[in-house]
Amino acid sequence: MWDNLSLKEVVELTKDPFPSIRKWVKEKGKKVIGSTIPDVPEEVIHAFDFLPVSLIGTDKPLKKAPSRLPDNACSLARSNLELVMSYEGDLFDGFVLPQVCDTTQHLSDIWRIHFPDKYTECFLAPRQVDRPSARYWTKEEIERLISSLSNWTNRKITDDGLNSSIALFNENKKLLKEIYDFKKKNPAALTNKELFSLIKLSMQVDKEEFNKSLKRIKDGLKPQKGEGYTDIVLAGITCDPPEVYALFDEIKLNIVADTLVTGTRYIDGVVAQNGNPVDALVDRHMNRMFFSPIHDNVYRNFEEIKTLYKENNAKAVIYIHIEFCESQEYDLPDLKNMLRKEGIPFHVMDTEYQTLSLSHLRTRLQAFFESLKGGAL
């Protein structure tokens, strides 16, 4: 089902992957465990022979979530809650919910109340990974998740089984990175929307099948640099709705680096395959890129973005701000000031998962790059 997809089919599936997931589950007789992002060790879920599916919001109307979460709650949190309450809840046999901010902490409690018949577990990764206790805490949480799934399934997993899942997921990330690296140098070979659709769909479907499509797509790419492209760094957590990528394609922006959870931060999550697999998963968590609620240095976001900008010879940084994301709103003023002091052109795009029109974003983005070309920034 997912082993022979074209780029066009990937983009279409990414709009709404759930009908295909339902069909696959029916054919394979598998169970599905959903998780909100970030940093749930999906390899553990897979090792128990479940399909791990990342919940990354919906652009469908909000009907039930507004009565559970206030209007000033994070757009992604409200959208994920709506996705399972109104549209896809019956697909899932359980959920693993990370608590990385106040909103996600409340969200996990709401989730438990409304799905009492499903497996529901929290994943409490430490927010400050520079503390001496952080590594110990992370390992305890991964082992607690394994124990919880063992109790629910009445099964145990072995190190070999977990290593096998790690190898499969590593292969997926390495393929995505190869495609990303190719696009950086050949912006006309595939669009931004196609590239990030590949990443997003990878987070939601069976990787054993989808890796075959990734290999075929990678092998079929032809060098095509094109003309008139502007290299940019994309910063933030997620970039939705996907039409934002189409907007970048429309004005010929080439994303050469990013800090997205649905982008490089996911791709770079390759796990070492020597030694104890739980220890390797801990290492992965401790070494991942900056993420607003999880950090070891409040200045790391600035330093990573500045490094990406300079190493890739980018012309600007675009920051995707999810409406009402409290973590981003804490970071944004300082980040904006620090980058501008460095002389780095910086543009903020405010997004919301139920956005239907991008005309206002298009106008502001076009004006920003016209100013950039004219030397006004």
The other form holds:
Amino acid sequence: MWDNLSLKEVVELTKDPFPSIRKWVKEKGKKVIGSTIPDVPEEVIHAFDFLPVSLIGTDKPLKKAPSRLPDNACSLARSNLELVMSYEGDLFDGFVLPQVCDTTQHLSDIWRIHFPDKYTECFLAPRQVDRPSARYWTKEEIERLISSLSNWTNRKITDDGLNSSIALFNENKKLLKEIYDFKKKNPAALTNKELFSLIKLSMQVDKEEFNKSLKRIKDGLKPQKGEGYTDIVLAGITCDPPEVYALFDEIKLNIVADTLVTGTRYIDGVVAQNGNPVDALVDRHMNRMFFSPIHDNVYRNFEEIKTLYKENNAKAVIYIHIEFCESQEYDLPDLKNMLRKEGIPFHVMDTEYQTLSLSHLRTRLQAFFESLKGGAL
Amino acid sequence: MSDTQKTEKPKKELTKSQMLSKKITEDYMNEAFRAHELGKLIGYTTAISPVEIFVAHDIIPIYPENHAVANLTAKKGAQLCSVTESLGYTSHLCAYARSDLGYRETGITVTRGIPEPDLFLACNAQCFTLTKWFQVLARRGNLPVFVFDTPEYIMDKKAREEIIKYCVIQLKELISFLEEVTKKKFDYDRLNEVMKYSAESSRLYKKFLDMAQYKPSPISIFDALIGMAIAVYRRGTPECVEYYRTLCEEFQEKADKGIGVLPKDKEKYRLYWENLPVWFKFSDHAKLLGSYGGVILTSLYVHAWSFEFDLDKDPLVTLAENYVSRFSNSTLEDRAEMAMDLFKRYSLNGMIMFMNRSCKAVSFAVPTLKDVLVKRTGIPALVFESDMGDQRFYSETQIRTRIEAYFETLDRLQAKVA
Ligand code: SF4
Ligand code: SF4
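Output the form predicted together with the partner chain next; the form predicted on its own has already been displayed.
Below: every chain and molecule of the assembly, starting with the one above.
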């Protein structure tokens, strides 16, 4: 089902992948585990023969979630809750929910209470990463997830089984990275929206099948430099709805690097394959890029963004702020100052799942790039 | 503020506990302002954090939250918060953090302010906001922050054992961190001594809160909010024990004499309050509720400091067990259990559920918690949304109308039962 998709079909599917997931599940007789982002080791879920699906909001209207999470909760959390409460809940046999901030901590409680008959487990990622205890705890949590899934399914996984899931997921990430690298140099070969749709869909469908599509798409890419593109770095957690990417395409911005959980932070999560798989998953967690809720060091975020900007010779940094994400909101003023001091043009886009006004974003974005060209920044 | 106070009617004579509280607070702040002179460091910490380790290592703990409460209670919230917003922070962050950042920008405060920090300890059992807020402050002075990460105390027994282990490892890391910063060896005997004081004052603090069992109750949540201050910033010291002993004696005497916040025949509704108070309105709320025969007796918030330290255990283990299991770090199911315990023990017959825009950590559980509690107790709930410290999010008429309507409902129900 997902093994022979064209770029166009991928973009179409990314809008709403759930009907195709339903069909696939029915055909294959598989079970589905949903996870909110970030950092759930999906390879473990796959090794138990489930389809791991990342939940990254819905554009369908909010109906039930507002009665559980008020309007000052981040829109990603509300959107995800709505997705399962009103639309796709029955598709999932269980959920593994990471906790990284106050919102996600509550979200997993609300979720569990709403679905008393489904398997719900939380993934308590450490909210510090610089001390030895963080590594210790990440390992404990991955092992706890394995034993929780094992108790629930009454099955065990072997190192070999986990390693082969890791290999499959690594292949997916490598293919995505190759396409990304190609796009950097050939901005007219595929759009930002297409590239990020490939990544997003990778987080939601069966990789064994989808890798085949990726390979075909990759092999079919023709060098096309195009003209008039401005290279940018995209920073943040997620970037939704996909129309935001279309906006970048419209004004000929070329994303050459990013720090998104639904972007490079995901693709970079290739896991070493030559040792104990759990240790390798822990290494991956410890080495991942900056993520506002679990890293206490905005300097690190600044350094990462600066390096991406310089290495890629980008012209500006666009930061995607998810409305009401307090983690980002505590970081942003300092990050902004650090980048400004460094002379790096920086533009913040306030986004919201469900209620985004694109025309407003477009006007501000255009104004930013016009002033950039005029040298006013 | 002191000018207006001068023109007010003569002050009531202070009780023994009030005098003690005043003295303890003054001594504490005097020492804090002279910390460097005394060769001590100032550690900013979160109200729920294993401060016993600071006390045992002669680090003077300072709680920016407490300072924020003083300013918010004195209605400085909107002014200070706006200053912070002009720096690029959004208006929906916690009003403690916003008013604190505003204070640092302007120096405006109704107290003498608080000393500048040397280091930070952020424990996320309370919330995640504090970690981020402290990081903002730390960046300004390039100061060290230690995050004591307390994963949610989920209900699985085995997971809990693991969580405690993780927390104990971190407490050891905290001790090494302090040794490194202060170049001084940590004294475990001193910690044992501090734990004795902390255990005893926590036991007495709980006893004080439990005065709400009496009918009429000699204590309202407003007494508890004032009474909790010393538990927050002075636990681990002998003066803290003395304070709570005195406080318990005073309230026990009231209980023995049948003196209630409201007289026995007027105490109709014994209420549960969910969340932190609306600081700049709390005495107004007390009066308004009192006029309907309602008195708020308790909340899980004030109980957050009634620790039950087990002195027979390794101090790091009992510290970890207590801090990780606070209501704010417990599952919604456990939190409902904790509230139900208060409903039963204090014979509560009403509940006010405050959705506090400032405090996501406490408030996002409220809609679900309300449903669970209403279902389990059969008591209707009043839910209202506002902010604990930023007056711009407070609508007087709306809240008054809601409170009035709620009491009408309770009256109707009571009449039906009668
Ligand atoms: S980190 Fe931000 S975007 Fe993610 S769940 Fe928490 S508040 Fe929402
Ligand atoms: S009020 Fe809530 S968000 Fe603010 S510091 Fe306290 S616990 Fe944290």
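Numbering follows the first chain given and starts at 1. Rigid core: the largest C-alpha set superposing within 1.5 Å between the two forms. The shown structure was predicted, so the numbers you read here are calculated from the model rather than taken from an experiment.
*Asks:* Relative to the superposed rigid core, does the CA atom of T355 travel 2 Å or more between the two forms?
*Replies:* After core superposition, the displacement of the T355 C-alpha between the two forms reaches the 2 Å mark, so yes.
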